[in-house]
Each structure stands twice: as C-alpha cells, then as structure tokens.
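In the form predicted on its own, a lone chain appears below as structure tokens.
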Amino acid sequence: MRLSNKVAIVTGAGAGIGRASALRFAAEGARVVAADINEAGAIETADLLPDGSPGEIAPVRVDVTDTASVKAMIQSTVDRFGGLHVLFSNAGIMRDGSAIDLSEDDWDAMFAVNVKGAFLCAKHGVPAMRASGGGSLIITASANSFYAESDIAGYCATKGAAMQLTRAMAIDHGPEGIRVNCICPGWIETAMAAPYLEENPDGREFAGKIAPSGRIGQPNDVAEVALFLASDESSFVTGSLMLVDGGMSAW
C-alpha cells in the first residue's frame, strides 16, 4: 500500500506506459484518474483493474494541449477524490523525420503534446498538489532527451525540452513540498514503437542489441519507476532524470 490515501492522475493512460502505471498505482492503494484523449482506451484501462483492488480508477477524456480540458481534468479529480498528490504527465506522440523532412504540422503537434501538455498539467496541477500538502509531479521524457538518433529531430527536441522543464520546475516548486522528476525510457513495447518494429523485420533484434540488457523494455518496467517516484520512498528525489533504457545510453 505504497500509495494508500494518495490521489493520482496519469495522462496517456489509455495504453502502454500510462495504462501500466495507472494499474500499478491503483494496486498500491491510490485513487487514480486515468486520462487520455482516447476515452475508450481510458475506460478499458479502468475495466482492467481486478475486482477487490485496494485502489480505484476513474477514466476521463482529456486533451493535454487544451487549457480548458486540462483544468477540467484537475478540477474533476479534486471534486471527486478530495485532492491531488501525484500527477504523471505521460501523454506523448512521435513523428519521424529529419529537420528537413519533418512537416511544420508534425513539429507543432509534438511540441503541443510533449511539451505544452506537460506545462499545462503542471500549471494547473501544481496548485492542486500545493493545496493537498505537496506531492509528486512526474513527466515522461525519453532517453532521446540527451541521446539523439537519426530521423527523429523534432521528437528529440521535445524530449530535451521536457527534461529541462522538469529540472526548472524542481527548483521552483521544491520549497512547496512538490517533487518534480522525469522518466527517460528507451525502447519500450508500446504503440509508439509498434510501427518501427512491424515494418522492419530486424527491428526487434536491433532494439534488443543496442541495450546491454539485451531486450526491449515493457510498460511495467517504466511503471515500477513511476511508482517509486510517486511514493514517499522518493521523498529526497527531485530534479532527477530516471533512465529506464536497459543501458542503451551507457554505450
């Protein structure tokens, strides 16, 4: 019961890392709002919670790029559960392309979700956590925050921005009892990685080989780190960049 009496929001909770984290948080006693732009996915996440779980999951539709939508998500959480202690800003998208090939629309879309989305969650979530006595804000960045790869220039740029946003907010909000950390996953078996793995016959083998661990990560590998950062066990951890990449960036 590492999150007993905690209220948490997880964005991008309709699949992948967000789904695994929402389920893991609820298993540890949290009352969780599973938020996603895909409402059906969020509902499915809530339905996956076993009967008798010590926590609960409430599905909510949110567009993290829209101020009104994010404010409504925060307010509905506080109204329903009485506060907010953990906010996992996990929603993210990827579009392939070098700076030359990437369209302006794709560039704008990635910055809207990956950076503005984290900003809006913090802007409206931090006051709610402050009113609840403090809390933990977690942002999904990436190994690509500082480990660049070809043909994903815009994605690397957004994740670098997410990393620095994390560090700046840790400084700003530490005195308020709010910890801010980011998780930096490598190759994880999610819908984001699926197109590459499906289109490239050797993609899975390649993704495994570039990590010393020798395998692709699973969503729950990231969820376990998110759980640590959400819990009081990480009470002296803030401004950190938690790599979950099987050692890929250690080469």
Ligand SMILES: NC(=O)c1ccc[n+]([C@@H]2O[C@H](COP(=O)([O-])OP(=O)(O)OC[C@H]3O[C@@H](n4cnc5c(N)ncnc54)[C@H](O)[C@@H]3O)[C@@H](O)[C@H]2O)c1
The other form holds:
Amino acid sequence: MRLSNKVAIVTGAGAGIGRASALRFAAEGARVVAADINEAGAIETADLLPDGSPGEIAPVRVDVTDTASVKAMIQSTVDRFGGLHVLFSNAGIMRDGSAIDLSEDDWDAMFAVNVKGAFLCAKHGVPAMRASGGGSLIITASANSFYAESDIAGYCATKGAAMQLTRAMAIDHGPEGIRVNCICPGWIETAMAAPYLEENPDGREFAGKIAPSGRIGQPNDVAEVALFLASDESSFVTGSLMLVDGGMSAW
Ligand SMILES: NC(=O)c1ccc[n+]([C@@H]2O[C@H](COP(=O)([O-])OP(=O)(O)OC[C@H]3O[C@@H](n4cnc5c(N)ncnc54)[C@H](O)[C@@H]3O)[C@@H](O)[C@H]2O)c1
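For comparison with the form predicted on its own, please write out the form predicted in complex with the ligand.
The complete assembly is shown below, putting the previous chain first.
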C-alpha cells in the first residue's frame, strides 16, 4: 500500500487522467476525494472502485475557477478524512485556435481553469497540507509546456504558466515539507484528445509514430507517474517537470 494513511484530492477526476489517478490512488490505500465540475462523472469514478478496495473515493462537485467552491472542496475533505496530504490539480480544458483565431472568451476560459484553477487549489490546499505535516502537490501541465504545436496558442500559454507555477511553488513551500511537481503528458487517449482523433482517422497511428514508444498514451500511463509523485517514494523529488509522452519530445 503505497498511499496508506494518505488523504488525496484529484481534480478533473470525473474522466480521463484524473479518473485513472483517483482509482489508482485508492487501490494503493488512499482516501480520495474525486472532484470535478461534472458531478455525474465524479460519481461514476467512485462507482468504478471495486468492492473491497483498500482505499475509498468520495465524489465531490467543484469548479476550480471559483474560490468558494475550491475552499468548500478542501474543507469538506479535511472534515471527512481528517487532513490532506496529496493534491493532484489536474482539471483542464483545451480550446483550438491560433492567437488570431482564438476568441477572448476561450483564452479567458483556459486561463481560468488551467492556471487560476491550479493557483486556487494551491492557495487553499497548501495550508491544509501544512497542517497535516506536509504533502505533495502535483499539477498536470503538458508536453506543450516545453514545445508548441500549431493552432493551440492559448493552451500552450496556459501550460507554460502551469510549469512555472510548479517551480515557483516548489521553491516557496519546500522548506515546509510540501513538494510541488508537474506532470507533462504527451498525447493521451481521453475525451480531450477525442476530437483530434475523430477528425484524423490516422491520428492514433500518427501519435504512435511521433512517440518513440510507438503508441498513443493511456490515462493509466499518467496515473502511475502521479502515484509515484504522490507517494513517499518521491520524497527527494520537487520542482520537477515530468514528461510522460512516450519519448515524443526526444526528437
Ligand atoms: N489528453 C491529452 O492528450 C493531454 C495531454 C497533455 C495534458 N493534458 C492535461 O491533462 C489534464 C486532464 O485532461 P484529460 O486528458 O484527462 O481530459 P478530460 O477532458 O478527460 O478530463 C478533464 C476533466 O476536467 C474537468 N474540468 C473541466 N473544467 C473544470 C472545472 N472548472 N472544475 C473542475 N473540473 C473541471 C472535466 O469535467 C473533465 O472531467 C488536463 O489538465 C489536460 O490539459 C492532457
């Protein structure tokens, strides 16, 4: 049990990477709050936990762009499970477009979820982790934190910001026993990637071709890295930017 006695929150846990991570954490003994703006998705995640699992999943609705909602998520976690040790700030959205084509609303929406959402979770989650004796904050950035792609200018900007937030927070909070790392996935087969894969029948093959590993990633590929960062096995890892892209960025 790599996360026994740990309390974790995973945002964006109603689908994709967040769902896989919440289930993986619970399988290792964590008591997990699966938080998502899509409450039905969060409930479905909790329902997917097999009977007899060593951990527990409590579904919660949260809008990570809203202070009151984030504060309520943190407070209800502490009230229910007695503390907070792991916060996986994973909720994210993507809107297509070059800087010229992207609407201002889409720009604001992406910054609200991908950057302000991570900031609010950290702002209100770190004090709870501090009160619990320290912890691990993980942010889902992207391979696009390092390199850009065509037609997702705003998304790339948010993920660059998420990466720098990680490093800045690792410096600020390391001395109080809080590690801060980000995971930078490449192409992962989730709802976020689905429109691209549907539009491009050879998209899956293409993603496999550009990754030396020869395949597109799956949510569990990311969940395993999140588990490592959440556990005490990574006790000397902070401020790191972990690429989980099948080697795509090695080109
Ligand atoms: N799939 C990929 O190829 C890929 C690559 C790099 C990075 N990422 C990042 O991984 C993270 C997870 O994405 P995914 O691929 O699992 O996509 P997904 O769409 O399956 O999951 C994202 C989840 O975030 C939730 N969410 C959106 N806005 C929210 C809000 N305001 N408050 C709370 N929850 C909210 C959604 O309801 C959804 O359940 C995102 O940060 C994304 O940017 C994904």
